[in-house]
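Single chain ahead, written as structure tokens, the form predicted on its own.
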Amino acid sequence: MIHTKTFIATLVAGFALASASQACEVTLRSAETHPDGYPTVVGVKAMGKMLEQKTNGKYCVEVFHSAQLGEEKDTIEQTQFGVIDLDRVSLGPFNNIIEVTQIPSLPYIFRSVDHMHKVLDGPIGQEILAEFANHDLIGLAFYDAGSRSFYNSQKPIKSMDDLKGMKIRVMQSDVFVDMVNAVGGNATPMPYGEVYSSIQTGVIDGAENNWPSYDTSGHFEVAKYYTLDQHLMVPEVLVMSKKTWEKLSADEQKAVMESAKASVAAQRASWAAKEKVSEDKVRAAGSQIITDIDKGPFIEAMKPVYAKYVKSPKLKSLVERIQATK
């Protein structure tokens, strides 16, 4: 269910933006999680604009960034009735909703970032996408999110013992709930905007996550220690609601699609030099940074992840399938 004051906010937000933005003839609601300039953010504006030259001003795209319109929960579920028009999400918490979207969160799954690029551009991405359609979305294009470490308040991580019995805050997914505990930590699923208090205070000892959201979040002020395993891969994706879709044209539907694409370059450019200047910035601000780890044991631990999500010939096949990509 969407929470109240989640929905009144957005019905508000949109009611201001309709009296603010005449230029455009439709203005497309876009919720995003992440602060104003983060790569993400940057993308999704970089989409609205070639929209709007495609459409000769029709449509514009207002980013509603820094979880104005709710937490990505709430906002993949206002997505789905209509009152958001776009949603820039992690894959992680689709998990729960889409099957198909736990096999590119899958623990160690690509081998690279030019591994994961490949495969989600070309036919198995596209299938991916193309599965949103059955859940009141429209699947448009994926974004980068980097490689997720963890990091903690506590100590340096450098072996799967060192995390045994650790608070460990993850997404509201299964397959990460299942991946912390796999390698001994104590999995703690919550909101990302609940992190930083919750380490502050102790709830969690600390979370996981890439080098720009651990700046960002200001997680790195909280958590010093920053264990580069590099578990995770998990893309971003940004979805349409098949309501908005649906009353597009043809033509307009096209003009999305294009744009949604084209916009991919610029958010991986973005992505790329975030990470130089987040990586630069909290090492300066004075985080440990572990980068002496063997990965071989936290691999050998995912095997039960993925036996235990990974039981359909469909499933089997795509895994085969992005391991066989070169």
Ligand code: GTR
Contents of the next structure:
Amino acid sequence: MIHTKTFIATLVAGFALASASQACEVTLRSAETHPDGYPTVVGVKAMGKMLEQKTNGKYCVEVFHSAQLGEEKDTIEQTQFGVIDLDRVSLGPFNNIIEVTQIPSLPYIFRSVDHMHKVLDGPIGQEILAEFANHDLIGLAFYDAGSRSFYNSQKPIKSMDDLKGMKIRVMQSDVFVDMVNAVGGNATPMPYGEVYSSIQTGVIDGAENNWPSYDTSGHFEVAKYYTLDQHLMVPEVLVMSKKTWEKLSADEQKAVMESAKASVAAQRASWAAKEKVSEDKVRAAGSQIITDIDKGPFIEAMKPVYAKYVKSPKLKSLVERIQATK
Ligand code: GTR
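Output the structure of the form predicted in complex with the ligand; the preceding block shows the form predicted on its own.
So here's everything in the complex, that chain up top.
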């Protein structure tokens, strides 16, 4: 939190054209790996605007996009310590910290985007968000991230055989390491910001992500074979540091929660539009998109991953409840 000195605030408030974030009393710092304009940035900015209105200009949010505050794993720690107020991250980097986040991160757990929305917008989503409180964080809302598919610099992947021995970057999560190894690849966990140069220099052969990330990271420039196997649908999550949360009054906490929930619509709309724009862009740039792929063997190969991660009665029942959600 940054408390702007009163005299500066008064001065700035006097300018009709002063931006909202300059005029507010307390600026909450939000970490973000993607560049400005990315749907998650749109979502968090919408949240900040609503919060500012609800608190009559007391609180605003500044998004430090493009990994200005560091890679996701590090920003999570800093948010736990209270150095960062808000963090928009994929659920993936939480997998090794908060066990329950492994479940919505399992391959092929969601049948469709609609199914994922039904699960996350209902009691299951709330239960998962509530778990963050045991880890110095407050889970505020889930955002969309479409589905992730494999891409590489070497050759078109049409079957699991083609993946054999290929070095594929995954997020820093054991679930994803096991997932890639289960389909015959050689999983290499690393931060997002290192992927471009690692593909370029041949340290890895490829990675996996959704259309907008494949586009805005520039990975399509160095890995032009994109196989639409859609093995993951990992939601994004917006969290607040518990340290920041505890400094707020009950009314202010309510305003934060309501603003975060309300920003989901803006993020989803931005996401749907961006997915199409990014897909068109990478196709036009010469990416080869492999769509004639049989997902059956990939789904089958994930069984040991489920067996390894879905062990306790609690997690088993969670998987069953997700699958039973219509
Ligand atoms: C993106 C996600 C980011 C980051 C990235 C990654 O789809 O939006 O938060 O997790 O994937 O692969 O590291």
